[in-house]
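Given next, in structure tokens, is a single chain: the form predicted alone.
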Amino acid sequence: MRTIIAVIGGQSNVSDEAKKLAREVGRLIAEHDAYLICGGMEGVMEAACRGAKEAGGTTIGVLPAGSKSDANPFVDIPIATGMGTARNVIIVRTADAIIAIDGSYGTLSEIAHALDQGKTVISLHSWPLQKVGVDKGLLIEASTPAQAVELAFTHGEKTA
């Protein structure tokens, strides 16, 4: 079975230099073989897709809304739950590892459901929630995308 990476970050005043993070990160993913799961939507989700198709690689869009029309030109296999930020949890349960890059508080909620589930978050310019005591071992700061994917891969659990 293939690996699944979640990209979670910033949908709305997201900076060039996120998107640049997302983009590289994404055909990094791909370049690994690996699936891309993300919200779907812009930011550094559509960067991220971008990316990754760029490789030739296969993104999902685990959607907000109930219209897969809402989903980036990128997105390959669009899931429109119609559960709102809800969805966050079902993108998180999905993927072998998660990496956050930039993001305001949908992106904090995916990390809180990650940590719940004992999921590494691979945080690049994300959350420093290290600073409030959040295990070292689980939310890891990568500087580079190419460090934040190698660490993906290192750290993520693979499930059957």
The other form holds:
4 protein chains.
Amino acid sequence: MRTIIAVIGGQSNVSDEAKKLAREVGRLIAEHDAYLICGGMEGVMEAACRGAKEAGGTTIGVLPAGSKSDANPFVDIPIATGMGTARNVIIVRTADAIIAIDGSYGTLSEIAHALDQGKTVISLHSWPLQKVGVDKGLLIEASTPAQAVELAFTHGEKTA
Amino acid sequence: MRTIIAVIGGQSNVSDEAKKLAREVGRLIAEHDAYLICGGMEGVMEAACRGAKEAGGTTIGVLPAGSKSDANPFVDIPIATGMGTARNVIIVRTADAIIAIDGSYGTLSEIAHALDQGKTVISLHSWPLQKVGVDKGLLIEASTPAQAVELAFTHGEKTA
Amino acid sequence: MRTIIAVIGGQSNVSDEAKKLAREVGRLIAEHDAYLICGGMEGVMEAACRGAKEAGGTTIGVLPAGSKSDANPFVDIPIATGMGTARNVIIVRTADAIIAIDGSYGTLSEIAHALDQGKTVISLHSWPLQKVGVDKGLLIEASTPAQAVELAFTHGEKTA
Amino acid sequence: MRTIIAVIGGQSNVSDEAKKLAREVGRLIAEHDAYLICGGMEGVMEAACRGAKEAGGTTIGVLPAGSKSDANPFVDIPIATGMGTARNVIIVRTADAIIAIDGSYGTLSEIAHALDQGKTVISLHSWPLQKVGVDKGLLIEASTPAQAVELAFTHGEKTA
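Instead of the form predicted alone shown above, give the structure for the form predicted in complex with another copy of the chain, please.
The next block holds the full complex; its first chain is the one shown before.
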């Protein structure tokens, strides 16, 4: 079964820099021949899907809405949940590892659900949780997209 | 965006005849270049995924469990919901049309959710709801896999 | 722990007769000192809650929306799920027995989820599933509110 | 409609001190004539329910499991979701304000969902999120149960 990497992060008010990081992360996930899963909306999610598609990858968008039409144009496989932010749990459960880029409270909820399930989270300019005591090795900071994707693959297989 | 057809039906105590129908339906969905979505488990679901894979298609399994390891071996893209039978709603929301084969109460819940959302359901040796008054054209009986898939594509695009 | 009885049924286009039945069912549930659980919206749900409140009972409304403000005025305890019709599963899981009055496809989905979980459903002028082969004793037709509530209590404790 | 206050916090490895805080918080919520909602399990949840019951209050437990039998003995109204940790979202959506006591990643996910919905969270010896930049006034630290409950009532009504 192919590896599935989640990219989580902000939907609105996302900087161009964060989108650039996300697009590069998406591209690298596709080049590793893994599926990219995300929330299917705008911002970091759309940028990551775009990068993955540019590299010929396959993208999955787990949508909060009950209709597929909400998906960003770079989602291949939209999953319409109709469950609002409860869908965050599904993204995390399905992923082998999670890369967080930027992001606000929704992203923080996904990081928390991931850690609660014992899954590796790579923080790329996202929530610096180490400062508040997350030091079990499940949350790792990366400084570049290449490093983030590399860490996701090497650590993800141990905790998925 | 590619069409997504759901195949719903029994998980246990499924006859060889029903599995044969499901496998043929899966094969035809793949040949129409559509994605097949299902609950990802055994029985009708596994047979349909198997048929789709034999024809080079792509299969999505929306699992009740919180771990991907429950998926049948013919699922390409497992979605681990951890939400039990509430995941039935997700299958139906994501599909453009639904083909029901055999099946018990779980299948009936999916048919009901589909009709509630105004989506077309093709019954292939499944619940004969017309008898109890479902006559709005959303539930159509088919007698062969070829007819079921044809009806799913022609009617699905109108109600999805 | 107090018994919890679900009342399920139509939200819109509900006849005065069905509302009268629901109100009487709600009243009788309260007189049996049980909690009434429902979807918290209008129609059969509101009439049942109203009847329960008139008899001094306690009502729980499991809402599809993410905000409590959608609850009908006779709901004491609104549960805001934000999960749309996936909340139907929660109503059924929480109930010891289910009384269906009138209702369309949403109600049918709840009946199916209940039977899937092996729970007793009393049909009071609702879906006549016996005709299509549900004859395992889990679905029982009642002709009056008093009979429906009596059956819910006597059969519910065996299957809850 | 009565105010509903959520108490969130650890389920296992909870110190006696945290349980004592939770029990006192539960008692005060009941004395304010509000409903207490929580995840219905052990640890902080059970201690809070116990305190509320000792003061004659009403407790709601939104359970991850699909059966009511998992609820702690101080839950009056068990809601069986069968949705695992996705039920965290329901607790937060239903509450007017949230009091966090102790807790690990599951609790952090609830805090994040609450902030994402713009709801007030009172942290009583729980995650010190201010340090990582949550300073919009939605997350407030309290040092005693009395202060926590007071803050929940005064701030909750503005953001619920």
